[in-house]
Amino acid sequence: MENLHSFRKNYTKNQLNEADIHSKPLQQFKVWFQEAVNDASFEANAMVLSTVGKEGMPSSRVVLLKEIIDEGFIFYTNYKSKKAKDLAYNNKASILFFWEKFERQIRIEGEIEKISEQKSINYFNSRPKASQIGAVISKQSEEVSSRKILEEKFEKYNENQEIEKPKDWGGYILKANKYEFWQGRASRIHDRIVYQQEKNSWNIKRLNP
């Protein structure tokens, strides 16, 4: 195995200066996000969702951001999954975007709540049929004895069949109260700009790398 001590990369592609950023973090997020989307060589909306359940153990997994609105960031999942059980116990969570090509990451913290049932239904109905079937047959996070069982369940449906959204499946929204924008820089002197919500305004500050 290679010696990880020797792994090095110098970040030189971009910079993040206070004079160039938006006063509102969501607008700054949209600028960076659009640049990532425009590249089209990776899944820009992939984000790491971290939760903490009743055991006190942090748990992280990659999920897909599906909508950005003024109130926050929306994603969908099974309401009986591990992440959903964590959120039912503790609705404080974080999401993380890492875009290696741009040498950037964004950390966002806040509180998560379910979106409306109708909004979840609308999104479910817009999904490809195969994805709808996948959501129906999966008891997410529960043990299954073999992949064959899932495949057999899947094959019972057909592409012309109308699929209803499962009751235990739907969306969440993370309402942010803190953002950190990280831009890799040379010599590990990275740019870190934090937006912290204070009442109805955002306090902006730079952190040591």
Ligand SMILES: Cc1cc2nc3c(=O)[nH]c(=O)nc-3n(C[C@H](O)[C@H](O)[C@H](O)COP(=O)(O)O)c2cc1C
Given for the second form:
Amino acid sequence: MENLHSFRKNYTKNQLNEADIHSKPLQQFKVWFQEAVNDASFEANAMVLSTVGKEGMPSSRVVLLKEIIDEGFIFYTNYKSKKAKDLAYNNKASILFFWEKFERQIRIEGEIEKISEQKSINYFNSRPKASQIGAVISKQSEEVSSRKILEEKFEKYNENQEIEKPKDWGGYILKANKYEFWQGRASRIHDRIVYQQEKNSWNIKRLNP
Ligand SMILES: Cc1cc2nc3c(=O)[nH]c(=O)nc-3n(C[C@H](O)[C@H](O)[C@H](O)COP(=O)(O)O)c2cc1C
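In place of the form predicted on its own, output the structure of the form predicted together with this ligand.
So here's everything in the complex, that chain up top.
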């Protein structure tokens, strides 16, 4: 095993200055997101979603950002999964993007709610058939005794079959009230710009790295 103490990178690719940022964080997000998306070498829309359920224990996993609208960030999942149970108890959550290639991190906090059933149906119907079948057969986050059971369930469906959205599958939207944009800089003097919502405006400040 290598000694991690010597793993050290100097970040020098970009900078984040007050003079150049948008006054609205969603606009700033879109600028960085577009740059990440334009670089097709990684999944820019993969984000870490963190929730806290009844036990008070944070729980994180990657989900895919599927739409950005003025109200927030939309992703899709199973409404009976661990994350869904956490969210039913406590709808405060965070999403995090780490774009190593750009030496950037974005942390977003807010409250999550389900999107409309119709919007979930529309998106489900647009998915590839195999993904639809995958969603139908998976009791996400429940124990399964073998992989074979899942494969057998999958094989019962065929590619020409109409698949209806399962009722326990759908979208959530995170409505943000705080954003932090982190840009790695030389000598660990990184840029950190925070937007905090205050009634109808955004308060912007810089944090120590
Ligand atoms: C790159 C990547 C993308 C993923 N996208 C999703 C997604 O969009 N929705 C989803 O439910 N799970 C997605 N997953 C799986 C989740 O990380 C997780 O295993 C699953 O949602 C169960 O989480 P939970 O038990 O905490 O509810 C993805 C995983 C990875 C690594």
